[in-house]
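The chain below stands alone and is given as structure tokens, in the form predicted on its own.
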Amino acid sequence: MFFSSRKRRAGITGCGVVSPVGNSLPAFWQALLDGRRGCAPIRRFDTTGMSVTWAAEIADPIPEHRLSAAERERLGRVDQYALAATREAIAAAALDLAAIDPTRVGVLLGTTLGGMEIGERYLAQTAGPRGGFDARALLHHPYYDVANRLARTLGVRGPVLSPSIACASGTEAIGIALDFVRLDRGDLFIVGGAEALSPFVVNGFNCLRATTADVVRPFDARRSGLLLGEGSAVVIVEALEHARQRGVTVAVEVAGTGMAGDATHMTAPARDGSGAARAMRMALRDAGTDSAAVDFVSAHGTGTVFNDAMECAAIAAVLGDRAGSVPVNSIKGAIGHTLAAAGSFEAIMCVMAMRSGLVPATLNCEQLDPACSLDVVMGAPRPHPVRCALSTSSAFAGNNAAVVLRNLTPASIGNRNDATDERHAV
């Protein structure tokens, strides 16, 4: 017996950013490219007694445009950085949500802390004299209360889930996105991840002995650790018909998404890679196509001993013969580590990367680990077409997360049903 399905195609409408080395798109880009570094001794709060005291906080005022006064007022940092970034990827996806059913329209951002800061002075308040805390602003604290949040603020009214997995959140996010389009279970969505930094997390990286005193040296042989980083970076998933008939050019479609575990460790990765490993390859199935094809990759690249080593082993399995021949490249040397956010940020960079023909160094990486067969970006922007880019996420637990973005032509989106009729046997 056979049965019809429509697989619809989905594709990036518009991108928003708030980081450490910019707050909007235009400013992100040419700092990746400038190499520009975000990290920097933490300002925000005390950090007497941390072993580790740098981190990439933002830094530049958000734009007036992008929040209300009161916004500025009412809201927390990570609501804020969440609104910032949706509202730039809004209107370069030149959005009117007004025109839109509301149903139709979902959000999925990652986050690992929410509120976070929020649990924190109340804290802090319980443990001293009594007063200055206003008990309703718990209600800002659980992790999944910016994603809802924000779906109130636009007064959006499909899905809304916040895919916490730490740092695979956003990459995931964007997977969930492109199989709800194919679902039918919404027309476009706002995605992404957000995060606040806080005394909580700093305390906690420190702790596990993941940071590291020095700067952020992905895949460099000298590598030592990560430093965390916040922000908010925000994509339009939408899909293809209905950004068509908005008139729309997609130029970056969202292909095809993996998942895998690793089953080995709470914090470390499985040592031979096979976990993300088995997400990348999955991805590149779920989008029709192989190794052979991709251009690209966005590593994790969190600067850490194990987390590279372990990035290396599994970049090269899925590229083989080509893994010394596919630039890679990590970002965090700019940016920092920013854990839910780092997919999203990442995402966006590929999008702009296949744009511009050019792939940001990675930042810090001087002496390439002797150990890393991969041909990783170094130096300078490298000019280099981009087609099909892969973007990969490992996070604590286990968990591994990839995208497979692929660049689109008018004239492929005119020529092609945007919908693949598929036949399944059963």
Given for the second form:
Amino acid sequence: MFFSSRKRRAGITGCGVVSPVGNSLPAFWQALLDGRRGCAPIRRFDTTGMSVTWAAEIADPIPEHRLSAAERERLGRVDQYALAATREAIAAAALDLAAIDPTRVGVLLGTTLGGMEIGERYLAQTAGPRGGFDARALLHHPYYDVANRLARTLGVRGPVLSPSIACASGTEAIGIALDFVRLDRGDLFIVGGAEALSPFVVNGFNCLRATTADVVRPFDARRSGLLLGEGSAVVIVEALEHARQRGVTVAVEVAGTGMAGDATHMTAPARDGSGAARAMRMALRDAGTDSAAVDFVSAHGTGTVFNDAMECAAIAAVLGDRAGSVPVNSIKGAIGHTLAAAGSFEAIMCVMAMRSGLVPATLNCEQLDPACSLDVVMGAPRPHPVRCALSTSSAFAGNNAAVVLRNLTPASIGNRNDATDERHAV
Amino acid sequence: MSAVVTGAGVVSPLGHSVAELTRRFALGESAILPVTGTGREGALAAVVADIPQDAIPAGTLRRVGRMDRITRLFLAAASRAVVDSGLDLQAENSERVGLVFGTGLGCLLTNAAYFEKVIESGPAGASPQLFAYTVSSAAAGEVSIALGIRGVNATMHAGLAAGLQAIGRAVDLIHLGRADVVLAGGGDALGPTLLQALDDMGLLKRSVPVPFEDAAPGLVPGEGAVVVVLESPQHAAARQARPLARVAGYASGFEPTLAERQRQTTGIDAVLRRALAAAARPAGDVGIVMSSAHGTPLDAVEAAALRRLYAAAPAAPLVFAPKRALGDGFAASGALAFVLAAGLMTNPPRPRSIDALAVEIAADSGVRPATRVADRLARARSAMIHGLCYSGTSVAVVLDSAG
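Would you mind generating the form predicted together with its partner chain now that we have the form predicted on its own?
Full assembly next; the chain just shown is listed first.
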């Protein structure tokens, strides 16, 4: 019964990135391998009075061929990030959208902030002297508008929605795309997450005391919290048969997806990691495999005391006897916590790990928490063939999501140049 | 593909049950009234007067006070849906029970409340209690805690069609075997900040719009939440639950030209056609359409798509526009129309007032009053519910009566 309707399979045929460590897939990947830190003092807005004033902002310019001058002028930052990442993914997938039935193309893009900057400006002007704010801009404030605006720009006519399970939205979006391909709701989907930081969210995580005055240290014994990040990560999830028909070789399959709720607390994860573990097991079952096949785990790894302890328990429970021998990493030390985009960034990192045979190190994890029994990759990228990757995300409100990615090509080890060459990017 | 509806929880401006909503709608009642006390003179809205708490689990009631309005709407609707379905959640495998909520505006009202304090007092004014509800998934999180639901837990934005999209996603989850039971629906909340923002955008109507007749931008905002219990037919049969209706198919898509002057219907046409294909039936077998019409320029677009869909059908369907009575409840609207369709098919109302509530979309591009409405309702076995958002989203669900 579980797989009765699963006739169609899906793969990732393109990736695009606008990140705090580089605004293209090659730049992003190289930065992860080099251990570049994207976190710095916030420059975009006034941080006076904030308890923590660091975050991972988009610092480098977005290439002009991915965003026109008019689009820079007209679009909010979150829309710019999403559009630029999408265009890179479309180019990498060798897609000509004009040649495809638009009713078979969809957009599944998560965001927790959307056009928050617009809302902030509106509220500030209603609290103070009026003037200079065009209220019609509020049409771009609701969360759904990021995906909808992208769909309008691209002329998409298939399913368009914005998964909204906070920091696990990017992972859920990939899972929904897999289901939609299986159920023949479309042939390809532009999938990912996008966020643009603003005072709203920095103040929020600060008031929860979830942010750190140190660097982000996932799974380190000294970890003391997260730093926020921004950007957009987009993948093209396409039916394998559709990709084949247009002559594209698919390197990575989206093999399975799972979701589960903790049902315990609104802002803290279930301490035993049971919800995250159930989501991971569901994803593996959905992929028709089990934990014995997993040879890499991309963790949520926020660097908070509770999240990382929960994840250690959850991943250890899923991997069982192999917990100490399967590489695990977190990239939040490099790009911060990019909220709804986090799962999409991590999926792209998994794709590149499969392509290159290199697992990026967990930046700033230097003294592994003694309570963590996992094989956390530290210090330097590790040559390691990745055939089956498990990527997990957790969020406020007790949401957990996981995806299983499967390498469809012979796995290589340490082929750095190949993996960082954009022509070979999936 | 199918899932059965075994229960419904309704929190609406026209009553808090399917039966009451259907009865009052059929009598021609309207919940649209002038809003008071907000400084928006002459503006109209459809507001939920009291959010019922009778079905909320006792252990959760002490938490209700800290919840925001949308969370309370969803919690009340979900709790009522479970009671209505006769589902014993304690006896269920909680990992096989899921939640899928759709919302148009989500937590934006809470965001505003939270950020107004930051503007007022600086970063020190940021409230951790309010910030916890500045994710749209907060409502589903609270419902999962209150009801002990540990399966798939999803919230989605799909414009103002998010409630129907959530119901469709729930059907997918059941079909794919990811859950046996899913609580699904849509909701949105009204508040002074939203009314002010709509007014500042020039989008508040100040006279009651007539669907398919008026064509000015703007809306009469409404609010509410509807959660239905969806089950696989096998699961419902095993516990001897009596279905209220059956979801036969759904489809979703997008029309990128809705914000333009020259609006097209290609995306909507595909959605309507695919929903029927998923349900494996011709348009002529679907006798009722619950439309999104609300006296805006989009009414003509929807009418054109329906006209094309039914062009070859032997008879035009009865077309209802529930927003004429309930206002535009954002993501709640589609879910309200969904249960209203079920109510109209399950217990077809006989009052003569029902005759004035349905129209037919004529082949010659006009829209005319429908005739023999009560008789045709009594014969109807299927309905199509269509949600259309100004920003492009279109979702259609085909619903069969249980009889």
